[in-house]
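In structure tokens, the next block holds one chain alone, the form predicted on its own.
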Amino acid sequence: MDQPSTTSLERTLTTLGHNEPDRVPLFLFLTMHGAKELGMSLAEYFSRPENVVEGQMRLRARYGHDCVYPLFYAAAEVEAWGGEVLFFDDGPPNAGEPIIRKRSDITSLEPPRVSESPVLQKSLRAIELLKSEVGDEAPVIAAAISPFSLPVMQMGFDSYLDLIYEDRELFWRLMEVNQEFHVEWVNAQLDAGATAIGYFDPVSSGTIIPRELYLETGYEIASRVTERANGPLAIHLASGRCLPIIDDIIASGAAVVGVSALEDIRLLKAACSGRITILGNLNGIEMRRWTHEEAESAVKEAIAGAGQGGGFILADNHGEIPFQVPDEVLFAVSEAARKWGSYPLDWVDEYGV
């Protein structure tokens, strides 16, 4: 029988080994709620790494989840390329005008240096400080946008899809530049103390492109990045469907896959069991209006569907819990994870899902 885990990191490593720890790990990917904790606007909160560190530590103390998550905001990567970022009062900062305004801009595009980007340096400092705070007690989960999905913010969705289909030469030129930046950024975060990197790649999902195109593009890029990363990657399709390409995701070398609430978690577990750890799949959008009972039911169903035998981390399905999700729901999720996630899951066989 597996020995009970005593820390969040041990609990996570045990489940990554497809064994059962003391309970199902719970990752609450809270990027913005720390601003509420500190009584700050989101712009002020993300202005200093110390704010993010304090927010993450307070949130973990409040909800008792199993990771810290020093992601500032996805658009920070576009900011590093010289793009603008638009801040809002009640949601994540977004990229402004595209930095690639016409295809010919790609020919002269050069990757930014991580060491010369103020916003990325703030992120690295937050990782260093959080690692100092949690040590080996909890995983520090960092994040990076995949080279294949970053162009949605660099040039706009429609223009990027047109590029993929109409000009593969320029497409691969953009991928080469993005890969150089991405690998440097991933390894800088790992060097700063990140335990693993969430490789966010929604464009690769079956929700957006067919598998045949994915194999020619996103799969090839993910495989190249995995080979050059100095630590484990968790491929996250940010709510997109993964089941049609799950064998390919596993073959790319990822250790974890973030799964969608749009797919049957029991089917996902059957496809992934013993091969790759599942991360998910609570519906973050619906979470905004869950009652206590609905939160408990969603947690119970996810654990029943994927928890047995380890290889499962309970989390939201997008990789970022919306700013509008109230404290009461987060408490309910945390309580239900402890109530229903303790191993052995003897109750599952009697539970109808």
Given for the second form:
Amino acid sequence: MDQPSTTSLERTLTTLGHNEPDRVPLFLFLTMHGAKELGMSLAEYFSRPENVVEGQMRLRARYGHDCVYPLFYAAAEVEAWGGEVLFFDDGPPNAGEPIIRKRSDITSLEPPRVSESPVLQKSLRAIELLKSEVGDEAPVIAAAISPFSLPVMQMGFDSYLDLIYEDRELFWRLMEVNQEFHVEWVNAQLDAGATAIGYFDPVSSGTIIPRELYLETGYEIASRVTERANGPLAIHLASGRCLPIIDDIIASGAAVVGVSALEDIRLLKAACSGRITILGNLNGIEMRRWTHEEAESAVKEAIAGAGQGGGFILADNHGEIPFQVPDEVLFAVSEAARKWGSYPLDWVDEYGV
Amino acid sequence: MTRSKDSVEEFERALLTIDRARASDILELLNEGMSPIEVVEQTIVPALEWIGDAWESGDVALSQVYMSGRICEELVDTFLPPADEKRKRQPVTAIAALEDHHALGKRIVYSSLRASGYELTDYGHGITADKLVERSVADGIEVLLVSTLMLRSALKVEALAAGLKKAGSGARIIVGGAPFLFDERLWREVGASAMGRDASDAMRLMTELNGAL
Ligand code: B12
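Output the form predicted in complex with the partner chain next; the form predicted on its own has already been displayed.
First the chain shown before, then all remaining chains and molecules of the complex.
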């Protein structure tokens, strides 16, 4: 069945080089399903790095996908800044009340140190442990919220948009502080053994801000971070639209872009082919109610649209599969990825457009 | 008529470039020849509807939708204050972010409706289904606008619908927010009466209900 000679890491690197590996790599971004696996509440699951490691290993053994994903949850970063996190039994934790309550708080804001944050240390430990488990067999995909998108959780989305439009000087002061933190956090994860970092930057997406504003802000910041990061970044817009800014994303230095189910995968492939690897684009929200057939046809559609020539990793479109997605659907997706993802993709021509 | 069409376009341009002063000047000029309600209905509503639709099709960004709604809400408040009797109070309407701490979607819909001359109650964010039933019944709510961003929150609409029914409330639930955009079938599944894809849908649905109720 499997060619034992091709590891998940090799498969991934080949596709990143815009060549066809043995089959399309599949990344299942399962942050929460490990808790079900271990019979724990989400709060308990995320309380110890060993749980997350055990969860990741069991899920990979079950579905045979091509990465491990030590991301806890996005709000962990605001926890590091002194914010509170709200846990739920049936979905991802969320950031609580903003830590920046008025604009003047920004003036005295200092970045937290990664070494002094218990929650970030837990994440780093999970990365180290996973790296020692998988070695060079599979990529360890870590994640960080971009300095430009983090303020949504630091100060609330409306106040942040007001700031961007009304006080650009203070906005840049916040960006300076956030970048210091971000670069330290990204490099600590790479040092701990992460193969690459998902740079989550949905505020830059065409869904949220217009391109002109992105070029003045999110683009600048992504380019600076890319320069200072000691490893590769995958820009992920968390299912926000990327087509309007795809050339800019490529210019900012990213090797991978996470794309939305709301954009045409064929147009995306045409824009990205040979220039940047596409990661996506299965609709995680719909996945909750997919039948076996629907899962298979979504996988086929994605591979037909973006698989040719490599430069494609099959995944959900958000970088996190919802807690409610049943195991049967995950099985169906994995099965379909093997069935239809084996190169050469000689069925695609007949599959039609 | 042509004057009004031109001014809508000019007004849209001012909003999209976040030019508050220009937007204000245009309205001031219009206010000289029209009643406040006419200004709202012939200029503000079409402009906001156009902007909302353009977001839906990917041509305008959310930050522009948000800023436009905010600017319009502020401007309308100056010539049609909250207590003005010309404001539309029917059907009795409230809005909330159900079990969700993400309040921007609610804020945008609320601002757009207020800018179109409606008055509605804001039940805030992070409110549970039970609490929302309780308050809706107490206030005699006829239309309940519900915004959610997290999937887990969207799924709570089911309990809300059941709770309202059990309490004998005939309130219609109009839902919106990212999970409903990603799964077109979700609103029916959770028992909502309707789904709005953006703030302009909210404005249109309110007008429809206004006629129906
Ligand atoms: C930007 C973004 C982020 C940013 C900022 C998030 C925030 N707001 O706090 C960051 C990077 C921080 C982030 C993090 C996370 N995110 Co996020 N994120 C997004 C993104 C791209 C946009 C979200 C947003 O705020 N949009 C702005 C609002 C206003 O848009 P909207 O809800 O669509 O509202 C419009 C319409 O829907 C409509 N509308 C809204 N309400 C109503 C109501 C009525 C009555 C009507 C008629 C209309 C209407 O009008 C609005 C204006 O046009 C979406 C994906 C997407 N493409 O939308 C994911 C998304 C919201 N994220 C999601 C998730 C899960 C998360 C995390 C929990 C991940 C994690 N495990 O940590 C965290 C939570 C962070 C936190 N707050 O603690 C999921 C939520 C669904 C789910 N799977 O449960 C989404 C939908 C992605 C996906 N496709 O699954 N995220």
